[in-house]
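Single chain ahead, by itself, as structure tokens, in the form predicted alone.
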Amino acid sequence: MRDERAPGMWRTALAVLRKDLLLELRGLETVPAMILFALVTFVIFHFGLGRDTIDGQLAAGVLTATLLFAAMLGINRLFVAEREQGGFDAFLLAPVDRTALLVAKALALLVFLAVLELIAVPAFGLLLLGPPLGSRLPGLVAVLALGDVALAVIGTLVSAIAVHTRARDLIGPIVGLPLLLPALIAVARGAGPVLAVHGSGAPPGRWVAILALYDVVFALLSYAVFDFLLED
């Protein structure tokens, strides 16, 4: 049944995604806040660590942690418009596949993360990183892309849970961070050799495989439970 409704689901998801992106372009509330948070955090690390440059595992840890906490700003606001303007009720009453909302919100968060990293990664290289990115960039992009998928999928699921509570700004990190921890460890471990001074520039295959598997497992889990979250 869901296979037969797949084209309609994607049309609905793309319509919701277009709406979210237009709202962000008009309001500029979420992505600029994420970018500003990341840049300020890099400046704090630059002066707080007392070092001119960092590399290897330390650099990977700083980058991963900064992107994670910047992403939490976007995760917390992902369903705010639907909650405040009655979008959930309208979506439940509409004759559409409810999974489309999960897909649309995950894609929107993925776009937000991509825009964030387009600015944050060069800023990180300028302010903190010792070895120039250069040929290392493709390996870093691959690891970050897999990490972004985990953030988008789990972040959307957690945001759908948190938005129905009064303390959504607290519930999101409390629930999301433990779920994201394995993926974040894999991102940091995968990016460490890429950012090392004498590294090969290619992420270790083991961590890439773990990240990919984690993405698939949570994508299927989110697909299975999202309908029940909307009902609640």
The other form holds:
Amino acid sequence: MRDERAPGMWRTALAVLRKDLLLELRGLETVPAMILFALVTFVIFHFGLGRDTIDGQLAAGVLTATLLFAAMLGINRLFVAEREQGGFDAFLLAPVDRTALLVAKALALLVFLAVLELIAVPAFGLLLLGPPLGSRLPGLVAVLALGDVALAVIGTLVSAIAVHTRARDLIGPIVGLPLLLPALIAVARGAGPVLAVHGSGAPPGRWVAILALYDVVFALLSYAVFDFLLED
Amino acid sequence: MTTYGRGLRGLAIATVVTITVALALVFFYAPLDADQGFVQKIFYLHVPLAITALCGFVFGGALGAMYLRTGEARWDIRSYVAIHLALIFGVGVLLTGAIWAKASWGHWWIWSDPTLTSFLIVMLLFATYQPLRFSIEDRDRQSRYASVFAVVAGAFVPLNFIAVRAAQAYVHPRVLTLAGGNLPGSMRLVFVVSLLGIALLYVTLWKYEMAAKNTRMQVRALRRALLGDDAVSSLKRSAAPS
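So that was the form predicted alone. Now I'd like the form predicted in complex with the partner chain, please.
The next block holds the full complex; its first chain is the one shown before.
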């Protein structure tokens, strides 16, 4: 029973996305924390590994783990404002497609991750990475972009599940990490040859294909089940 | 109302007979492996357990999808029992796998073996099913969220195997390929009987637990009808639907 004048899915999603980005821009709550967290993690890795520069698979692993944990901060906070300030109820009352919330939140998370990487990846190149970043950037960006889609989609799904549980700070990471593992394996293994000293700078096609497959499957799956997480 | 107890006795007898026959075949009929000797016989327990557990996870996901489609509580209970039994079988897989790895490769855990590693990741994911259920108080919401989890995690099982397999060299003995594998005839017969035995065990336990849960629910409903709502103590919060 949809009203003809009700806004379409994309218009709703873009409106919610705009709200989230404005909120972040004015409050500066999540993204600065994610960036600081990533920088501190680089310092920890420097001392933990006892090395000034790293390259190849080790560098890819350090970068993947750092970005994952920084992303977890964003994932945990994604729906907190909706829950605490009645955003969920307002959204359910509006005559709009519910999946728009999934799309909007996933896009918001994607923007957060892009901003995080805009600062964290150059910082990684400066602080830890042995070989120069310049020529390796296109390959790295391709792998990270595909990885970000997986993080955004699965992160939004898990965050929507976790926000209604009692121990939401625990449920989010423990459900999210295993679900993200195959994508993280693909990011780390795909970025490894890119960051190698004598690498060609191109990520291996196999990993790019697996990441893309993972993104598509989970995007469709989240789209299919998201409605049930909002029903009330 | 469905009666899960029907046929349970026959099924239980069939399970006991099949598993006894399978064990007898494993110890007295199956040839000793030329490389690994006696230790290889754990294969007849490890692999059927793994196949049954993985099928159980996917089965739980399918039942969860049925709950989301129909909204009837019984589908959620079925999904819960399927996943919870598959988890128990899965612990058996990891234990037998570690024992086998120790005996044949000399280490309790081998990272270069994609099948064992994928299985560990699947177990790590499904191990969060019960904590997730436990931390949602509202019954309907618990069922709905658990079903969403079951569907997503069920689809995750095959994808995860693709990703991890691509990451590692083939170390795991790949005796079961789509092309028919390289298992000698006598070993294949024993393996098929073992697989049948373990699968029957899973189905029997599933039906048994469903019958028990169903009976308990009926008893509660009857007590409530006879004694009134206040006389029956309300259920404690739990991960299990009831």
